[in-house]
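Just one chain is shown here, as structure tokens, and it is the form predicted alone.
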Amino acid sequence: MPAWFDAFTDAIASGDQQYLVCETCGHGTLPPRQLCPACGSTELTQEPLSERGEILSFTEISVTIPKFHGETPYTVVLAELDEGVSLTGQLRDATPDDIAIGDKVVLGTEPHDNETALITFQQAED
């Protein structure tokens, strides 16, 4: 995983999350990076990213690579975060007959082995 992985998943888990915002044309993006890559300006700002989002796309996943042997199958989302951020995590306590596109999820995170956490969601309930 890359650097600022684990520091996002530590953010996650203790509810202080960020996202970067472009002062130029607003576009929020994550992961961190240098330019914004809708206007290319250098002028970035973190903003907190809420936990709240919803189902963009959803799949369930039969065959894995070796990490995630013995754990398939299970279902990843693709959510869309309030402030319009996407991100992948896999979906917990909820198969992908329970779900559809729209719904709204929790954004979390979740250890999976010692050396990395997972981003996770799982339905709200509202």
Second form
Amino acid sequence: MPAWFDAFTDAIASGDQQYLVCETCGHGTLPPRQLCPACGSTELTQEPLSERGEILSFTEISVTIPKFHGETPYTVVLAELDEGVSLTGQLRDATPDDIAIGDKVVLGTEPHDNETALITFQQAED
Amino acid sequence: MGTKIASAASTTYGKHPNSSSRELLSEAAVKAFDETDISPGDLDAVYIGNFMGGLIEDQGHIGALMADHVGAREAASVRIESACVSGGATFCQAVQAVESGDADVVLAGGVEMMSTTDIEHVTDALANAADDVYENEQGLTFPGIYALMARRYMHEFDVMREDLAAVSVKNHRHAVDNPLAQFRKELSVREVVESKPVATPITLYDACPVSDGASVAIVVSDTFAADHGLETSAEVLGTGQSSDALALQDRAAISRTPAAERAAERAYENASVTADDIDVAEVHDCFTIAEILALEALSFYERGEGTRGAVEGETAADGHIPVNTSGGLIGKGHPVGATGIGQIVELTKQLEGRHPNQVSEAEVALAHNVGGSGASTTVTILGGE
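Beyond the form predicted alone, can we have the form predicted in complex with the partner chain?
Up next: the whole complex, starting with the chain shown before.
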């Protein structure tokens, strides 16, 4: 995985994850970017990103790619975090029957194949 | 300067295990040359849409390879890649080359070999259309991305699983009569819903198959056509093209396709027509949800109303806005790089009045081709001669 993603997931693991905010238009985005996708400005600053979000959608994957061979079925969640940016990650400690669009989730990360990091989501307790 | 289609042809789409990209593209080119007085030596340029040649056949540099194989070794050539809209983007580039005055005759081709590897490797190759780090490496597959869109759409508009399946049923029915189609067998809603799970709520028959195939359209300037007394098949009225974030998570919306909306708006304006003027359309139904989103992006239906097309029969060949009379990607097949040109082939037949699912009085036709899960889209509008 590229170094920027290792830095991004390392920050999630230590609870100080960051995102990028455009000083010109206020648009929030994820690393690595040098130009704001909304307005083209280069004035992007790192800000703390919440670990809490809400499920936008989810799917249980049965046919996968070689990297995830033997791991099906697993569930992928698309969640919008409190700051308005969205992330894709795997559901942990629950099945698709346990969750619904709009449910609150908590961001996490875990190693996969001893080399790359996965983004994960767990159901929020409250 | 106006652009005409001199001729257009496809191979059958399906499994061609003993063939190769160069043989399939050549076969489509021979069929296209058979129907026009243009010869390979007239070609100023050869543009080839292809997505995964480097991944499946270990073959790059496909523009020059195919120019050589269609008898135009000295023409300008390039391979054009934009995932599943490689064909549509190739056609747009060919039209722009002619409209700019730089070329008089361009072969816009598309080809893909997919069936010669196993399903996990094809799924892996298709995943190259998505954001590798934020999507593929998280375990999100390409059908999975459309599944996220489908579930969100069903949630927002209170749509039933069976309403998605109706698209597959309609397109399989259309494919029965198309001799070029991969699947020529009708399916029921129950067979679609109960087919093998891929990524919930999407099952196997919500998805297009793995296909091999090639398509070719030969486009010419109207002055070249007039000077050479050519009989042409169709006229290019307008094209539109737009992009969006590659990753679904970065899009402004996931239950609609903004790039397709922008491409459609530009194409309608460019062609000086509206959605009401379209008599027949080929749209990018890589999954059932994709056709529903296409119908709404093209302004055939209001947001949240797109399921009505297949459920009520309005998008059937005998409906008021016939969509995917070829069988679409789901029924006809989806050799990725060929698909956008294949749509042009099918619509040209409609405009000439010789399509197996002929729409009566088809005068204005629209093709909608999508790359990835909506990060790139072309819309092309053709008129009859």
